[in-house]
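Here we start with a single chain on its own, the form predicted on its own, put down as structure tokens.
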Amino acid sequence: MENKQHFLNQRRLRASSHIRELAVTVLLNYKQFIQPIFVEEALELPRNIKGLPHIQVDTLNTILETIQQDINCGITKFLLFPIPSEKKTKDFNYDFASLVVSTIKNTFKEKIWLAVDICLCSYTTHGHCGILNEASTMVENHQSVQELAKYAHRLAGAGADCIAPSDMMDGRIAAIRILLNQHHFEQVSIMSYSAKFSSQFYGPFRDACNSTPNSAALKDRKTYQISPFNQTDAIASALRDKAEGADIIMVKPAALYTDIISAIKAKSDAVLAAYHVSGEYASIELMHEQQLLERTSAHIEVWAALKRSGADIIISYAARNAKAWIENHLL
């Protein structure tokens, strides 16, 4: 009777959602949520995401009418992606990305944070994120980095609160922070793509950005993205960005990838963001349009993985969801 009584006290704490929500030992904050928005200077009207359902990417215009309805929906956090209509291999134009930071901060001022991707391969003909050599078989690390560093600096003197660097070139961090000092941005902090893999779940993104890599000679980005296959590269490539002077560090995609997100997170006292994809979260979508989940409760799930494994901060698709579904979800 005694074993018995015992083996049942774990059950007493799953009785009912009150005491499930005494028993807690993870809790999501909306308020650590950051929505992705997409804008590009080509559009007229909004365009849909081919796999990312309430996911548009907006105009000049209209991106600041998404911008309040998210407002209005509790999220001020937001990670925008910019995307130019003139392609080049170099010699990158960023009227275009400064006008809209300066656009929406001017309008919004003190109501929301705004982080800014800067990675070329919105910029580049070949979709690469960086520029490549003569022969077009690899990307030439020093002189990305040195456009990369101008990018920062101009998305800074427009108004940016963070600059997001996601195209895992090295020494990238170190040389925008001094960029970035020189000028006094020091108030202007860097979310470093820190660990971002080479993944297949990148597809409805690259849609959304044009970005896909399409040279002949150098067809994916395997060459500087890291391996699945290598835990150790990734948390080297998390501390030295934490070293360079990264404020916050990302790992990317996030959802496969909580072991990488718990390592980093025992080796470093720096904040963590965890970028739940374009595809992970398409995969949950699609799954509650075949009636196979339910939608809210299965990326309420995702998050609080990410949550156990260490994350600080989620980025996700569905952010300007996440103050009402915590809200209202029963445990």
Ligand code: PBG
Given for the second form:
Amino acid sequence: MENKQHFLNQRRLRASSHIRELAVTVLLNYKQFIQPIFVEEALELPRNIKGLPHIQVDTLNTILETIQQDINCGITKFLLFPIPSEKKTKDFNYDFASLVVSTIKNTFKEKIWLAVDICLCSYTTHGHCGILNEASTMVENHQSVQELAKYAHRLAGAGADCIAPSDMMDGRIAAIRILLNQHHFEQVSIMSYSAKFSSQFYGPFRDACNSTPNSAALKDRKTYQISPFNQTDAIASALRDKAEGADIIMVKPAALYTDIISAIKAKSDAVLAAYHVSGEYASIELMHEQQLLERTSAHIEVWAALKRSGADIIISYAARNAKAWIENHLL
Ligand code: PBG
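Could I see the form predicted in complex with the named molecule next, after the form predicted on its own?
Every component of the complex follows; first up is the chain already shown.
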């Protein structure tokens, strides 16, 4: 009996931070982090985002300072969200997004890797991610895909390193890949929001991008984003996007969907990104404000969970702290 207890001892490996460090089964590397950034057209001064402390919507001038500061902190990969001032139902104007991309890439050149989110939700009057039918009851898949491919082509021409479609239309990865290749943008990669769930946790982001769906006949995104109750759909969508030519596939939200990350990892050798979304980030920050947890350790704990589940890349609003935090974190 005494002997048995002796052999079952797990606590020797937890006894000091030295042995805890030696025994880790996952490592975080700041080089695999992506920082989301926002730029709004006609904005005169940067503005804060409700629920997202330490994040701001930049102007075309201040975005360059933000990126330079992030480079100084060790972050070189970015996911850009351009926010246009004009909203329409079709024939969107991509001049501002192209200008932001070319300004950033002309300034920083190969020092950074710039992925650009492409979606129509911040361009449409109704806030949906695609073009609606006449009756405004559904998102037209084909028309939306054509439009997104056009947008992707513009941004590739402006110098984007990667196109990140977040719209969840069917067939958009193939359409974008074909158009980019036709125009000799073979080197521009695609990071697909493949397993993107219809989630409550995008709230602060929609506030920042003025992209909350507001159409009377179609109030939410459930007809194109994945149901949280359907694991099979998420896996199938991810595998399909990979087959259509996505270089990186993404699971989003992240911490609520680690089962999906693991399941995709087990079925595919694709490079896998996990997006810890605005509402997930805000939950940590709100608890921190109430002194219910400590934000640095909480973010690191989430990142460890994403790595354990099989994520390669982590997209986090706190990415710009990853290098310093990971290095100083006491296990
Ligand atoms: C656009 C888009 C959304 C997010 C990224 N791209 C919102 C949505 O689909 O409603 C969410 C990002 C976040 O919450 O951090 N379709």
